[in-house]
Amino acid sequence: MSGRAPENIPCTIVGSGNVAGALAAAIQQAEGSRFYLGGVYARNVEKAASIAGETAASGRIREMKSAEGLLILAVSDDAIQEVAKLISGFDLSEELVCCHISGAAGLDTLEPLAQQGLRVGSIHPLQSFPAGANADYFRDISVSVLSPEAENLLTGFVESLNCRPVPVTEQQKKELHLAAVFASNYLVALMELVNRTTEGLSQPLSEILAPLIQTTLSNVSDKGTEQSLTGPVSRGDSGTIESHLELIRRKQDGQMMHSYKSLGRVALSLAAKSERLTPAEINEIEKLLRE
């Protein structure tokens, strides 16, 4: 740390997975930031060293011994409390702030550190991080910030990565994670149903439908869900809906049938809210979409 201004803040990452690697790279590449990568520690020493590069310390978690500045636990949800308990026995600065990056875990998982009088919190990047993810995966994304005692510091850290901080309560954090599962994980599951609808095309369905998907997402972002809804439900086109249901029956795909009807009912509620349909059209579609 020699030669650095006192106001600069070292960041220590515990973990060596996809998010840890991308986060370390984002910290190192952040221009004009007072946050710098001080070290990376993990069970996998080789990966920790690879992530840290030549500018930061690395090693096993037990070799960390001490920490100051910002300590980020980028480990699996199940391991957070175990790692927090281990670290609570180290020589820790009273000014240390410790956070985890889990979307589902609460601050209670950091209780061993809170009991030492340390400020704790969580930052959850609303992004997916595949193998090989780099600093680009942190650019212009939203990151939830939960910390009653260190919100300003964590908000500043998130902003230093060119991300948008979203302050949340414990309840909001849980709900935001649920929303993220729908928006990301279940979107992938929905695309699996899309892939089942037809075979033998000259191009992959993901390639054929990519412009439609991107336009839909842009419309939702710009106009909201109610104004972005198109398709047979929004038009009250019960004939097309009936035709779709018959196609699915022929495929004998129970998951597709359940999903079509369930999502159709959500679409119907949006269409009804916007007063696009007559009561008769709503009743007809409701009958078709019953389980």
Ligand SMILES: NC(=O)c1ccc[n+]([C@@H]2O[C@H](COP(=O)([O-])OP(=O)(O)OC[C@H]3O[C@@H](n4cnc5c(N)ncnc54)[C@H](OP(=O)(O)O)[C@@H]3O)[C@@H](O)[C@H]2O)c1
Contents of the next structure:
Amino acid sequence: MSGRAPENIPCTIVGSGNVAGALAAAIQQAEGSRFYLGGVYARNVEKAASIAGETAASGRIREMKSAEGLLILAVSDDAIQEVAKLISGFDLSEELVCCHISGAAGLDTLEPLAQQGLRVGSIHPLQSFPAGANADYFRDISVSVLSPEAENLLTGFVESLNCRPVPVTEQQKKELHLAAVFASNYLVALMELVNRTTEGLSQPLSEILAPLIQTTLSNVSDKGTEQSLTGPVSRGDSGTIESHLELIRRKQDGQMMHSYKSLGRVALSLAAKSERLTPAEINEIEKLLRE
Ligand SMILES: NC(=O)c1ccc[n+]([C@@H]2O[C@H](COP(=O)([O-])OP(=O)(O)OC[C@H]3O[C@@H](n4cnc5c(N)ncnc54)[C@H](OP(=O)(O)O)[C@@H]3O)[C@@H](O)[C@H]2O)c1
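Same protein, different condition: the form predicted on its own was shown, now please give the form predicted together with the ligand.
Okay, now the whole complex, with that chain kicking things off.
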């Protein structure tokens, strides 16, 4: 006898972008999971078909018509509400749970589906998915889960992908998205400043600094920020800070100057908390880092 046990839960993905592709692959590759990929529907029918592969259904969103199990809206943030409204007119099982995967959007975007009596939620993967991302991008990552009505099902789904579920309130979800922007997007921006500091080296700067960056990140995750801070601010070395400021002045890079000073002030507040510096040292560095 073939077929799936009745307790198995079909997942339907709407969207065919970066996350949709990686998520579909992660669902299909998850071992021993009771969730399986039932279908992929999107504006771009070729992309939907290529993501669905041979075992799942695919088509245009309007062709979905009915859905059961778990419906995941993997469309651009601005399109979630519009797509939710479109889908709310379909033949939907009353047991259906519908979620989006956006960090920024709230549950209000799924209101058209909630009004139909469906349970709604959000699962936000704390990961960066470039074009062509595959199932590996879901391996061992954290995923925030917000769903007052279907937390168990969504938590089970996240665990089935071997991800770590992080239950959040609406407020925590917004704050976690802010955190993710600092940790990912602005880390990239910081690396752009790093690249601008030095020219003409024999190897790329990102290669030279890779071990330093990795060690710093692992120190922060093992010991926390306070114990991981090293460098001139943590030592109260105002002479070095002055010479850095002079170097940046010569480069005439306003963004670098502003960032050096404002990040320096954050580092100073950490160093001051750990009581490594005398009040006189803190005052002197504060003066140097003033805008
Ligand atoms: N990329 C990341 O790193 C990341 C990380 C965590 C969460 N997310 C979240 O994942 C979701 C999808 O992001 P993504 O990076 O996968 O975006 P993406 O690659 O730009 O894909 C967006 C998808 O939305 C579809 N779409 C856009 N407007 C639509 C509309 N009006 N009606 C129907 N479909 C529409 C697009 O269709 P077309 O192909 O036809 O344009 C495409 O399939 C977003 O909520 C985002 O916040 C992304």
